[in-house]
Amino acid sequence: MIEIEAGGIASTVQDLGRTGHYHIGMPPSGAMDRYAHTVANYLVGNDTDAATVEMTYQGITATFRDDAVIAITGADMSPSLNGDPIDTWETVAVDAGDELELAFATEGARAYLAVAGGIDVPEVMDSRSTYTLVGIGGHEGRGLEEGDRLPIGDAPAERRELVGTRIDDEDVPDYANEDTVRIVLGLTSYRLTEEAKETLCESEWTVSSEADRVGYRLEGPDLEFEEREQPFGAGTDPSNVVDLGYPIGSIQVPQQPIVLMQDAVTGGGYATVGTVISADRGLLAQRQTHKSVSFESVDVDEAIDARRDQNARLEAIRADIEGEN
């Protein structure tokens, strides 16, 4: 059990995310990076859908009141043990009673905590994730509080046998410096001019303060529409089509772009003119309000690429750890 004694800016309990309900309107929610949250799980021996808790700017402050294994990764938040400094991307043995702080994110914007065994918490259609907006998942669907108790899941004691693994620097990603995003151009990128669909790929964007699990809504240089005759069904705005569904990471553009996240509505009628490739949401998660972004336009096999890529990195980081290589 973790008892939350301060429960940070925004943290809630989060897995891989409740899929297959998108046609029903339903947001897969889960982790927002998730190659941090798959990292956190394997060193502490859990499987990848475990959930943990992630920690948006600030982290919480738990009482631990059982033995526990534990790994954080993602952003740097200073992380504390009875208020001695504890290495991240590295597992970590809590003895009950020990008390965990983390501070404010000095780099990348969420952190991951993972314990042996996983955040025990009731699967709501098939996952632990939180989804603020209506309230399910997670801790009673909201983010967590003072006095939250979490429980945690069952791990054999073999466990404490990963305790001081580390994954290599070389697999740590570097939030501060990685700030620019793949994407792919599209669905309704016809309603951009060509002029502005160059000066989407080459502008410097800014992540706004409205960026969170819905959406990062970014600031820079306005883009321009074509010309047209407003079609049945379309809103007057420019920037409205007819309705269409939203895939995750689309780029919305009521004039100033918006990428859709992990919570997001999953359609409406503004133009979609292009699409985070999956490899790099994760990325953009880790961007810090008034950091900038850069896309850089790659095509479907490209962005397909990149996302096996990113799989086998991530099954070399598991084999690691479970000493197959």
The other form holds:
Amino acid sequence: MIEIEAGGIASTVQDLGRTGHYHIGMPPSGAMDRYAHTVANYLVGNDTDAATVEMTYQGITATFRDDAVIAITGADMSPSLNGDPIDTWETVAVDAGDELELAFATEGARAYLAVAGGIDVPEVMDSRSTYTLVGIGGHEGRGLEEGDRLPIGDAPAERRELVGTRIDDEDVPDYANEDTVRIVLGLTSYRLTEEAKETLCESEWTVSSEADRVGYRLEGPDLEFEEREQPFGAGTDPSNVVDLGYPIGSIQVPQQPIVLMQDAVTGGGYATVGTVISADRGLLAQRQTHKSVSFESVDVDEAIDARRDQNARLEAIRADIEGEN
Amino acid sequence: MATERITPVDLPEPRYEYGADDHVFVELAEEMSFTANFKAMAITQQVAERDIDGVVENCPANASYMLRIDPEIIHPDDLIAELKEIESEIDLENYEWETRIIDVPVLFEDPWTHETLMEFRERHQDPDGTDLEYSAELNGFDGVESFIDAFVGAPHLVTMVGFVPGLPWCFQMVPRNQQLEVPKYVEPRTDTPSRAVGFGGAFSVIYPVQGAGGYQLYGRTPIEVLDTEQTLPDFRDSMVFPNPGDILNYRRIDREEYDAIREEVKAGTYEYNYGEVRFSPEEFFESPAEYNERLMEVVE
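Having seen the form predicted on its own, the form predicted in complex with the partner chain:
Time for the whole complex; same chain goes first.
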């Protein structure tokens, strides 16, 4: 069991999310940076879908009530155990009574804490992911607070043998400098002028202070819409369309772009003009407020290749970890 | 009015679009119509029946639909080819479905939405009126009462569920020339009471939870559309009550009835008043007013 002493800014239990309920308005939720979440799990011998603690900008302070094997990945929040710094992207042993403390993120926005056996909160609709808007999943459907106790799933004693494992430096993302996310233009991009599509892909955007698990609002130049007589049912603003489904990662343009993330609103009446590819959504989730982001337009096959590459890289990391032990 | 019929719309060629590597979005029409919505429902139902490997989410919407896929199982282009085949085989004339006619009591001009809409007046087109006064005038009614009469005068079909869990988008079941239409707020509100009944574009909605919103606010229903604890009897199988294809009949109630229903909901005993019926678009198009009346007979 882990006892939370300070919950940080926005820390929630997340796995890979819940699927099959988008049509009733239920977003998947799940880890915003799937790569970091998965590597953390692999480092402690878990499967990719075990639940981790996702921490935003500032991590948790917590005491372990049992011996445990942990790994922290993602944003660098200078973690320490009983006051001594510990490495990230590395398997670490924890003894009962140890206090783990994370500070503010120096690079990246989200860190992941995996524990051998996984965070063992009850499943809601086959997932342990927290969706705070309606208060389901994770720990009581909300962010972690002082006094919360997180149960840890059973893990075989051999997991201790993983302690000291770390992944190759080249597999650790450089959150400070990776500022380009790839997108596939489309959806209702016919609403934008050709110039506006170019502006979208050629401008430097800034992550606004409204950037959370629902969406990332970006700031930059205005985008012009094609003129048209608004179709029946759409509403009067040029940015309005007849309400439609929003893909995860889709970029909508009420005025300035908003990229929808894991707790997305599932549909609505703003024109959507493209979608961040699945392999790069985690990178966007690691961009801090006030940092720059650029979009690079790719075609669908490049997007699929990027997804395959990321999965192959994760599989190689898993094989390495298993091979070393 | 009773003799007026609805003419099916000729839809354009659908737009097939990639939502990056893992979504396919299909826009059946830019404008809203029953034809576009029935087609979205018929196609997504066919997709569900075919149980296509690699399709992980299947979401019908008002005049479009969206599928989420695992592209390592099915390439978007292969899926699009199959969707085109389904599209060419859909026979909307004979498409029918089992639906529920659901009684939705509404307290119009309630104190809670009134407080909210007054609070956000500076974000509204008409800062000096109420949302109902604005909507009534815009749609050519002589006052709020006659506008509400029109709003409850014919049932509303659930054409999409989403935004947040359980929110139904509903399209009133009348010919185009009787459809109400209003803009959304100039600037979205940061707050809306839960269970608020709103209207934007050509759609009525029920907000499941408190939160942001941009639709005109007309009233509040005492019943829930989302029950995450699943304690109410009608939510045993799902947290969400309305489904696409359901038909909502908004019914005007007074404060006394509102409070009484609220007590039942809080006690966990409230049961939705609804009846089941097979919906025929053809018969509906032929004589909407008369067909609606027959539909309403299944609710006491």
